[in-house]
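The data below hold one chain only, encoded as structure tokens and taken in the form predicted alone.
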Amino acid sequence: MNKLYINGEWVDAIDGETLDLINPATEEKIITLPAAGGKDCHIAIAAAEKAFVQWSKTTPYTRAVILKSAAQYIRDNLTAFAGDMVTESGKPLAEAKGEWTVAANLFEWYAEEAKRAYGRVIPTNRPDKRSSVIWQPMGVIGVITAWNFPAYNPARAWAAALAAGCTLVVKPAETTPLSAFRLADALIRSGLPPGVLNLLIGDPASIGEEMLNNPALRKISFTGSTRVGKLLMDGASRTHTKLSLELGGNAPVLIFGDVDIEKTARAAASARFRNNGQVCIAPQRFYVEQSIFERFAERLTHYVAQLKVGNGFEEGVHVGPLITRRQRDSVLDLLERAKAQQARVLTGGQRLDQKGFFVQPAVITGVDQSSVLARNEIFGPLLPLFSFEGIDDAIEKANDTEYGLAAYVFTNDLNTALLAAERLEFGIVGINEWAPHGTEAPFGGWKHSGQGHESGQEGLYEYMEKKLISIGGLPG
């Protein structure tokens, strides 16, 4: 099963290329896998194009049976699937189980939502004319997903596209393919026809180029960095390939002086370091009202210092390793650059003296809007603290970024909450909560954080085309 999946068969790469999958907690090889390239992608797109003819004709009720069965298969094998995710990604077992649960929920939710892809009848200005709008599946979809959520990221795109009646050529991250294999297996065992899903792992550049150049592929759904998103936008002009882009984030957190300091600091310590900070909507830039800054920093540091770092299979571990040596070194380099700008580390920030890509979670002060920790997406276990004076100062600093994915506001004042939510330039705003997203709610960013939406009913329509049907010459 741990191979490429093309046109209903598990196969090796045409050119015989392979890659080694590494455990980030031990630095040991997990398995050697085939590595696909452009030729494999070309064959996969052809298989998906052929399968689309029949799959697009199935009813949403037929597709729902398969998606619901896959959801149940995931739930029945939750522990085994979560174990694979811990091995490849390093995240704690509890987080892995939670992610797989959400993946199952996505398949079930879209199984039902596809039945509600209603059109509409439009009253016309002529008695001999009738107009209506219907939605139809788009075609072959390419899905490229990131490593930070190796089940959730693919599931929200695969589930929506399959429910809409599209066929797929998918490329999960080469650092975390095991979860994608398990998702594919769940769908195959549930009766998904050959060619409807084609799974590739391998060279991102050559696979991406084939997707952009092949006119049979109608759209690419991409989850990853803003840099790669811009490359896809440039390349999509060749064949007018549609794009959905879920890109980087640099989420501000506005903490006003009327909050419960103890409660908020304790929750912040947990929320910031979920998946080791490797989350696109992770709370990153913590802006704390000056009146409570010192007290909040002291309590936050207390809780962060208590976080246990280690292998995700160990009991009581809160924070696992970073995904690769490169990612670990990038985070440590960012911290050193911040220190050169007079940043002060209150706790953590050290590389652990053991195998694995571990960094002790850090709390950092002495930073301002010019800091590298304010300008860059950190994607690691660093928590910088900034201060503000009043709501206008807070909003100005929060919006001072090219990113626009998620933002957070903590206050007990209703007026402050509403004004902040309306003025923040972000696609998602959480008020007094750390998880403002959900299966049933749209997920998407403003500015350089992407285009299009996933999850919710909006996620379904990302994979469908709107068609106007107009009939004239009827008896008046």
Contents of the next structure:
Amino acid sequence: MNKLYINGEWVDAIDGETLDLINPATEEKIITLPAAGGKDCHIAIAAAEKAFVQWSKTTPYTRAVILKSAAQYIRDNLTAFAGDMVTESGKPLAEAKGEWTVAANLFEWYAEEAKRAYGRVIPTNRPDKRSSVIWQPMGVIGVITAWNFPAYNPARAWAAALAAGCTLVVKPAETTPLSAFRLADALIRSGLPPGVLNLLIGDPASIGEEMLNNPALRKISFTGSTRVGKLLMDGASRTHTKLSLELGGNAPVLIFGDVDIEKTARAAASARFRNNGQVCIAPQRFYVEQSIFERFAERLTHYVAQLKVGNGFEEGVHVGPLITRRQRDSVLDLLERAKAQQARVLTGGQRLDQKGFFVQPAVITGVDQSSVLARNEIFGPLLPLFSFEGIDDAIEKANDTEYGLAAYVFTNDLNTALLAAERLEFGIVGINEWAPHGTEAPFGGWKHSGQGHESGQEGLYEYMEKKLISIGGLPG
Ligand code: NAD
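Can you give me the structure for the form predicted together with nicotinamide-adenine-dinucleotide (NAD), which would complement the form predicted alone we have just seen?
Then the entire complex follows, led off by the chain already shown.
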């Protein structure tokens, strides 16, 4: 294990390249790993293409046995798997365990859902004709994923694509490969045939290029930044590579004047800093109705100041380090730029005076729509507070972004909740809910936040082709 996995074997990179994995909480090296490039990717795609011939012919029932066994293996080894995740990502152990539980659930859910990829029989307008629609696996899929959820991001794409009957060349993030190795190992131990899943860690650009240039690879499922998503869109015309894109977000949170201030402020402090704010649907731009702004800001600051920052293995830690030095510096840079625009820090925002990429969670006021904290995806532990007057103002400010992934609304008024939900230009809207997602529910963004869906029934069909079978010349 802990190498590239190509055609059923754990191997080194062809060119002998390596990369060092760093623990973000200690800045120490965890392990040196082989680093793949385009040549390794070429071989992996060939292996996946060959394996597709048999794998695509298996029934969803056969595939379900392997996926469910992998789910059980994950559950049986939850603590060890979660430990690896904390080491590579820094997130608190409880969050890591929760994430692995969801990964197992995804494997199990898609094992069952693929059995229900029903087609359709269509009544025709001619007595000698019959029409039906069937679903078939798409072929070799490339899966490229981000580090922020080292098990969940790969699991939701791998599970759906494997259940659909596709074979895979996967490239998890270089900063969090250990969880991906574990995920692959669970499938291999459960009987996944050689070539069905091929795993590469390495140079993103050359692996991505090979995926785009190689006509045998039918689709790339990408979870990551809008910047790289657009690069893939530019390259996809070469061999007509299909794309599913789960990209960045900049979620607004509308807090109306009728909420329970204490309860909402306490929950907001915890929701905003889950995974250190490094979440695509992270509640980011907090719009609070003017009538309760001061009181809400005071209670929120109270709770945020109490969050404990530290190594994810330590008892009672709420917030770990940022994933890399670069990510930490980009968050601190955003904060400095916001301060230059008159932003005021109510608590936090400083680096911890120790090894590791730690930043104390911050609450910020004095910002408006032109602030860098409103325009950019922060992906870190900063919580900017904005104000609004009435629902029209709230919706206008919330929609004033190129992103369209998730939005949140907090109110006890049914009319306000419904109107806001319908007028928000986002693929996911949470009403009085900080976790608006689930294994069984579609997850996808509008505008620059992506195209296509992961998870839920929709996630399965991202990896299947629809075929019309039209039979004529029948005795009428
Ligand atoms: P990123 O785009 O830099 O990297 C994501 C993945 O793409 C990594 O595996 C990386 O190695 C790879 N990559 C980088 N350059 C590439 C290239 N030229 N060709 C092919 N692959 C390339 O994103 P990141 O900073 O690692 O992750 C954070 C971003 O991911 C945030 O914007 C976040 O919102 C987004 N994200 C979205 C979702 C979602 O479901 N919408 C989920 C998680 C993260």
